[in-house]
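So this first bit is one chain, no partners, the form predicted in complex with its partner chain, shown in structure tokens.
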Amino acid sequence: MRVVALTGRGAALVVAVLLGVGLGARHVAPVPDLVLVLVVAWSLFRGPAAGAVAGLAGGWVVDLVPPGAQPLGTHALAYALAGLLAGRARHEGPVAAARVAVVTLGAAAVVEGVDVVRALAVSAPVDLGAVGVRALFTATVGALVVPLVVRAERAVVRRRFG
């Protein structure tokens, strides 16, 4: 049962990946970050320590399924940072839609602060503009999705534990 759930949520990582890169070959601008939204899902759901292992395999994901990222490693690195913060926000009870989106939105900094750095310390053009919609909308999309992939982790907690 245990295999058949980290199956599923690798499984679901992928998938996440292959949609982004795909909406972007269909000139859809901009695509949110669907790998991020995942990742602060399951920390909101499981804690900063969980949320980092999450973060750390979808960020292996993203840099590995092509066309990837260059280094190897630098987005899994950035990714685990944004899930183990936001894993620091869980809390138990009901959770608010907006409270999500702030989350989602500050584990979108995160990520794509890294990427800011990177691109500055090469000297390289930076469009906080197009960054900060991008962003945005990963949070929105969040609000929406994060409900979904929870009740789903609460399905398997439910069928394991009766």
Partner chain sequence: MRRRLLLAAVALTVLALLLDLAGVSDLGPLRRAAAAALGPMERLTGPGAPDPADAARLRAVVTGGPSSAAVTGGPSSAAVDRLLATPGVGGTRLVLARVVAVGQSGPAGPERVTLDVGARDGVEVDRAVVAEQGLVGRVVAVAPWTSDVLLVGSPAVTVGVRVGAAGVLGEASGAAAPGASAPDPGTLSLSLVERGTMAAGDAVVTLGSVGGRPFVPGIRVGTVRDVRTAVGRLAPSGTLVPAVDTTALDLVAVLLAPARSTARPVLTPTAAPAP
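Next up, the form predicted alone. The previous block was the form predicted in complex with its partner chain.
Partners and other molecules have been left off, which leaves just the chain.
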């Protein structure tokens, strides 16, 4: 059952990356960071260590899917840090949507901040307005989607352990 759950999580990460890239290719703006939403959901459900691992895996997928990141691994480290920090906000019981939005906004600030620093390091232009809108949109989507992912994770745990 554990292999099935890990495969499902991996497939969800790949689908999230492909959906984000597909929307970006269609010039839909702003595109929420769906991988980050999944990482935050798993971090809030499992804790900081699992959040860091999920972030590392999600970041690798983001790095490897075109257009990818230069240098390779920057997204992996950024998502791992975001997952670790989001997991520190974990607590037992139901989580309010406002708390999820704040945690997702903080995680988005980490990931977007790394992207801004990377762009500034190579003298690429940075639109801070677009960065802020993307982070806010990711937080809004996170407030809506994270409870659904956590509910699905709890259902898997209940089915597995009775």
